[in-house]
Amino acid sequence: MRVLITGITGFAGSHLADYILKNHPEAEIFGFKRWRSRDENIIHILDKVEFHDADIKDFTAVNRFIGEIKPEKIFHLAAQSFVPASWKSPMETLDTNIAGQVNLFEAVRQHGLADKTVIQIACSSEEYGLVHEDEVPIKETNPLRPLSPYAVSKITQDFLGYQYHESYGIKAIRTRTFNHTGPRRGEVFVISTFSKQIALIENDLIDPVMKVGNLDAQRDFTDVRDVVRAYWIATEKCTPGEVYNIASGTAHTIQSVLDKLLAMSNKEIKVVQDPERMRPSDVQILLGDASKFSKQTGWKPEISFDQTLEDTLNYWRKKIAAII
């Protein structure tokens, strides 16, 4: 089995490669990476995966390698995935996420792989945007009311998956994943930024002050290792053209997440709101209903939220210790 992961150097991409190597040794893994991408997440698998330098915005490179690899499964994870960055660089976000997916679909179509290659598209719960109190937990049928350029880009990816399936028979499976976190998560994301700051404070590298944004928002967190397992299962058991939520079904306020992490440290830490960490508009609650996905696949999260937090904090403790 030939499997291609776009964005393999990233958070979810690297964990997906780990999952496949451990659980599906029969698979031959290929990865798209940009020449300027950092290798820290994949340093341990450099000799186990065939990498290709391909920016998904470069159709020539994408088309060439799709033709050479002829993958049976594609996990499309490459994207500009940080919501605040989409306000600062909206066109870059739209270009990367939308044009990149069109390039991938067109390459698959032009090489006659539309009816042969299953493509999992990593869509997002951010697509739901403004959610009313009587609309949670959120089902796939909920209205989409995007509140960021990132969310708009993900809706477009989502609908392109449907359109290419209907128009050309592309075997696209759309997964709307709610917040996922764990070791290797980029430091700009909420649980990682809290964990990194704690690790720095524990090593007396910064003052014992935690800088935070909106602590009232509620998010549905799933461990990334459960999420990538869901991605694989989606390509095995889900229906092309359909859309599926992937979520834990439990919402946590950011305040409660912070309290849990602070309780894991013996340092006295002051919490201060940082205006730079506040968003122009914020989604107040994202709580997912993954019953459609679970019913079709049998998937459910296996890693507890407390374990995820502990593993993430220890990841940053180890990372900080290695550089001092």
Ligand code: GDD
Contents of the next structure:
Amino acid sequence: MRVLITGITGFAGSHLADYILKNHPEAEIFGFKRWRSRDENIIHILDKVEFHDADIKDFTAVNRFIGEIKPEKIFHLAAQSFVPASWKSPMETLDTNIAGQVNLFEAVRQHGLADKTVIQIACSSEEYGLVHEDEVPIKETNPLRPLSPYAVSKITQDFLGYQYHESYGIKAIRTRTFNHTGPRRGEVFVISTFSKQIALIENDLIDPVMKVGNLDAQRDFTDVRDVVRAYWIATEKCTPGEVYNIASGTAHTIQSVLDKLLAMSNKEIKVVQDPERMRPSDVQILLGDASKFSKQTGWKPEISFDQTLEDTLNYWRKKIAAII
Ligand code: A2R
Ligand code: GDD
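Can I get the form predicted in complex with the ligand as well, since the one above is the form predicted on its own?
Below is the whole assembly, all chains and molecules, this chain first.
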């Protein structure tokens, strides 16, 4: 079985490759990256995956490699994934995420693979945006009220999945994943930035001051290793054209996440709000109902949140120790 992962150099993509290598040795894995991509997350699998340099915005490259690989499964993870960056450069996010999706679908369609290749699309809980208190836990039927250009880009990816399925029979499976975290998570995301700052403080590399943004927001976190398992199962058991939430079903305030991380360190750390980290409109609560996905696939998360936090903090401790 030929399996293509776009965004394989990223957080979820690299964990997905690890999951497939371990659990589905029958799969031949192909990865799209950019010639300038960092190889930090894939250094351990360079000889186990066939990599191709394909910027997802470049139809010529995407079309050529889809034609050569003829994948039976595609996990489409490549994207501009950081919400605040989408306010700073909205067009970059919209272009990468939307044009990338269209390029992939058009290549699959033009190579006659529409009814053959199963494509998992990494949509996002961020699409729900403004959620009222009586709407949690959020079901797939909840209205979408996006609060960032990133959310708009993900809604578009999501609806392109629906539309290409209806128009051409493309076997798109739309997964709306709530927050996920763990080792290798980009340093700008909340649990990574908190963990990195703790590791820097523990090594006396910065003053014992933790910079934070909005601590009142609530997020539903799942370990990335449970999420990539869900992506694989989605391509085996879900219905093309349909949309599925992937979530743990528990929300944590960011304040409580910070408190847990601080309790894992012996250092006295002062917390200060950094205005740069505040968003024009933050999503206040994301708490997902993944019962549609769980009923159809039997999936449930297995790794506890405390374990995920500990693993993430230790990942950053190791990373900082390696550079001093
Ligand atoms: O930055 P790079 O070159 O290492 O590659 C990133 C890739 N990517 C692209 N690949 C090809 N052409 C592009 N124009 C392009 N722009 C970005 O997407 C990297 O491999 C991946 C994003 O990884 P992370 O930022 O670590 O995101 P994460 O958490 O793995 O998210 C995966 C998916 C995304 O669609 C999110 O929007 C969704 O899950 O939550
Ligand atoms: N990044 C960051 N840095 N966020 C902070 C900070 C900080 O210092 N302090 C508080 N926060 C709050 C943010 O305001 C937000 O409410 C929450 O922590 C989570 O922020 P992020 O980790 O940046 O993630 P996100 O929720 O914006 O988006 C992530 O989850 C989406 C799924 O809902 C990303 O992984 C997206 O790609 C993904 O689609």
